[in-house]
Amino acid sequence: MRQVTGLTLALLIVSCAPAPAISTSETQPPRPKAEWTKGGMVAAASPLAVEAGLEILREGGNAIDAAIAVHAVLGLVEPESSGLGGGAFLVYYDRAKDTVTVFDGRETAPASATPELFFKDGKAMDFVTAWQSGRSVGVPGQIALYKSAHDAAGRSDWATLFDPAIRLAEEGFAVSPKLAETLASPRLRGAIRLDENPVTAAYFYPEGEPLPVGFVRKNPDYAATLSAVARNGPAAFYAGPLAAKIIAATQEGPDGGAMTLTDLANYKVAIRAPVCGTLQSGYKICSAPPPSSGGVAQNMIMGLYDYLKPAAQTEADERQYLKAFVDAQRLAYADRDHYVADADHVTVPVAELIDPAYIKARALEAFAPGAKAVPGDPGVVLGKAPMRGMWGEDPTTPGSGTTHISIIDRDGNAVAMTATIEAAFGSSRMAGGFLLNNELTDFSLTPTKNGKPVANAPGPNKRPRSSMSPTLVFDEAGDLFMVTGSPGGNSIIAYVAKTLIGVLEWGKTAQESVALANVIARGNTIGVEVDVPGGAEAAAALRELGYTVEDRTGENSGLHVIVVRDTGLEGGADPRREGVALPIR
């Protein structure tokens, strides 16, 4: 791998000869391991949360234990992004067993949900109305995920994992600039009910004003919730007085939801195999399966890029590397939008979408800059029955109330966990000191398109499609090489792919890859982050190539990356947020 220098665009990649893009694999082959000598690291969106994780690691806990402690703190200090009232995908690498396991704690629709969940007076609600309704609240999976992962692989005593967050909730934490800025945003306040709901208004807008930077905010209700969970496990959350409060907050107006105590009691974490693909360079990319988009989209983008990039690197071809990244995204996003949904409820052709033969054929379908992005048909390419006609095309637009945690522990185990409440501050409904998600608006509000069902339509006990892409990368020898992921709504896919290409092929460091300008190519307009180095040049180059470009500022990526180097662990935290990546000291 060579270090690329002298970039005038946001994206430039070192070349290698085209070859079959990826091969599929869901498990790591067992093999002997050398002693792990790289140490450990935690990367997350708040220094307070990172310190909580490091505290657990220093006391002998592993990556699973640290992830629980980190996220419990994030739910307190970064409530706009995730929390106990949401859900997550956790991808775990057990180095001794040489296995990768996905814990799917995605929220679910109530058992009574129908495809017309968001219909009112015979027509689909507008997005903002649905966004803030009780109908948007899915059964939270976060606490159940904590316990499922801990039972499977945790090392520390369960109750101790919540001590850092309980202390902060009881003693108070200083409101960060990001939280204060988000609360004060006139645009956001005009769209959500956070300052109208009496419970959330009292907490976030005391005396009618948003919490200012540095204000010490205590949350005794949050401390009580975590203390109960520490003592009694998930039963303290999914049954009893707290469960009743969750249901009451969900069912209250406007447009109350139909979640019941039975829905809460019946929630189950799904333990799944990852979706893995091996690039022609030898790197293996493993991420979460549907309803997450990670395994499909990340492998498609990287595989497609291998075919679309120029065969040789020259200064004259700089724009073509950028073009290849954009075209790979457009192709992959179109397929993801059409096919990916909850595979427990609908057919999702995962293996076909990342089949090397389909990737090669799909690359030949790269859209002209002015052409409409449309899904491909892996069934036709692979000599099977046509697949595209199974579903109507889906216009779902997910929100961005999400966070990502990357951890490697002292034994070389790793966690990539992306957690969410969907939109900023979720549904603006609060119970037990935490916000409830509005995750069900990640379903398609309109369940049919051109007379055909949409794969991602609502349904009973169904999990909405997610853009979350918690990702692990292994090198050609099968050793852990990289942990990455990001918040950011449907742009998550582009953000994470940027770090994969940046590190794996451009020779960038973890921090350099996170800081690169974001280029998001979902659909017919290419969003380019122009207020960071390289962004304006990338936008201009794409316009010269004929693309419709939207100049963007204030991108909300929150990438946290750890790369395993010969000399130790290298961390990267997104400068667009407040996170840090710190080693164990």
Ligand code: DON
Second form
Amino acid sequence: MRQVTGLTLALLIVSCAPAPAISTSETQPPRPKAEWTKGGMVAAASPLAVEAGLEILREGGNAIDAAIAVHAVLGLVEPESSGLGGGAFLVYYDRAKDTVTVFDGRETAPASATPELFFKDGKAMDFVTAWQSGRSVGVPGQIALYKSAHDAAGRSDWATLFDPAIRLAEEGFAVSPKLAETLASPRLRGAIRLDENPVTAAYFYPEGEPLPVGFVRKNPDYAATLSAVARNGPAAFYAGPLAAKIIAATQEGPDGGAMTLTDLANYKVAIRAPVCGTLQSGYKICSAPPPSSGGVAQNMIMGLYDYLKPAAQTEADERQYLKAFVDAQRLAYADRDHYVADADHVTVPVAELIDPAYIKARALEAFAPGAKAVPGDPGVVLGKAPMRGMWGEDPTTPGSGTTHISIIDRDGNAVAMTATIEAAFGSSRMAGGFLLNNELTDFSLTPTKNGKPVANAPGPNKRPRSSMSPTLVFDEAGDLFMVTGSPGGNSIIAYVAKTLIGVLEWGKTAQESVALANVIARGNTIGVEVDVPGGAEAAAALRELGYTVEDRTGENSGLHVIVVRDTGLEGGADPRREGVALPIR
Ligand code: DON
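Take the protein just shown as the form predicted alone and give its structure as the form predicted together with 6-diazenyl-5-OXO-L-norleucine.
What follows is the whole complex; the chain from before opens it.
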């Protein structure tokens, strides 16, 4: 593979050998494995959280244990992004069993939700109003996910996993620059109710001023919540006094929600198979299934790129590689937008969308730079009933409060977990020392388009579509090769795909792939991050090729990547946030 810089990429010698199957089933005998000698690594959005994960690994815990400890700390020190009041998708690779399992702790609509969940006075609320409403709060899945993953595969004692976070909450943590900056942002303060709601105002704006950098913030309520969960498990959260506080905060105005104690008591984690696809190079990409669009989108983008990139071993105009990435995204986003929703409630043609025959045909449909991006029809291509007409056009708009954790433990097991409360500071409602999500705004606020139902419309006990793409990559021999993921609303898909293309196709290191300019090609305007090296050149190249380009600054990806090399583990942490990737020593 040839290493190149800037926009350019390595030429790939394509091999067509299929990779061995990886499944969630434990009926296949695991392949014999050599001893794991590469150590462990934790990559996440805060050094305090990474240190908590390393502490658990050092004490003999595995990747699942470490993920819980890391995330419990993030919920305290990075409260704008995720926490106990939100949800997550956790993708787990068990090396001894050779299995990949997805724990879906996505927030769920209350049983009383209707397609008109966000209607007021006969029409859909605007997005920001919906975001701050009680109706946006989904039943949180995070604590149930911790328990379900720990019951399935954890090794450490449950109660000890919360010790680092409880310690920090009791002793106080130093407010980071990013948290302080976010709290002080006039734009954010203008849009959300964090400084108006008395509970959140007292915590984040003591004396009316945003918490400054370095301020030592204690959170005794959070310590009490975690201590109760450590002692009594999820029952301490989904029932009893804490559950009552969650319901009360949800029901407060404006536009109080209808979540009940029964909704909380009924919350269930879904344990699912990952969406996996094998590239022509033999790499296998496994990521989150519906209700996330991550697995479908990552596999579509990488599969389409295989067909759209310039022929291997030719010296092509370097812009053509960028064009291939952009066109692959446009095709995949159009399909993702149209087809993906909660597959427990609507039909989602997952297998068809990543079927190699559809991918090959879809690549030929690449839109001219000025043409509107429209969904394809896998039904027609694969000789089945047409599928495109099933749903109205997806009307969702981009949003922005999420975090990603990548871990490999000392036995070679891996976790990719992306966790969210949806918008920065979620719904600006707090109970038990944590913020409540506003995830239900990931549904389409308008349930029909041109008289047709939209797949991702709200519904009772339904989970809103996600873009979260916690992803594991396996090499041709079936060995773990890469762990990646990011926050970023529906730009997550583009951010994560950038690291896959960067490492698998362009010969970049983990850190180099994270540092590449973000290029987001959803719809007809290509967003290009121009305030990082290579970004302005990429924007100019795409303009020359005829695309409509929007120059973007202040991009908010939060990629955390681990690549398994012959020499050991290679980490990458996004300089756009405050994370680190550290090996266990
Ligand atoms: O599940 C999703 O796709 C979104 N709720 C994620 C939101 C997000 O990443 C905001 N990030 N910065």
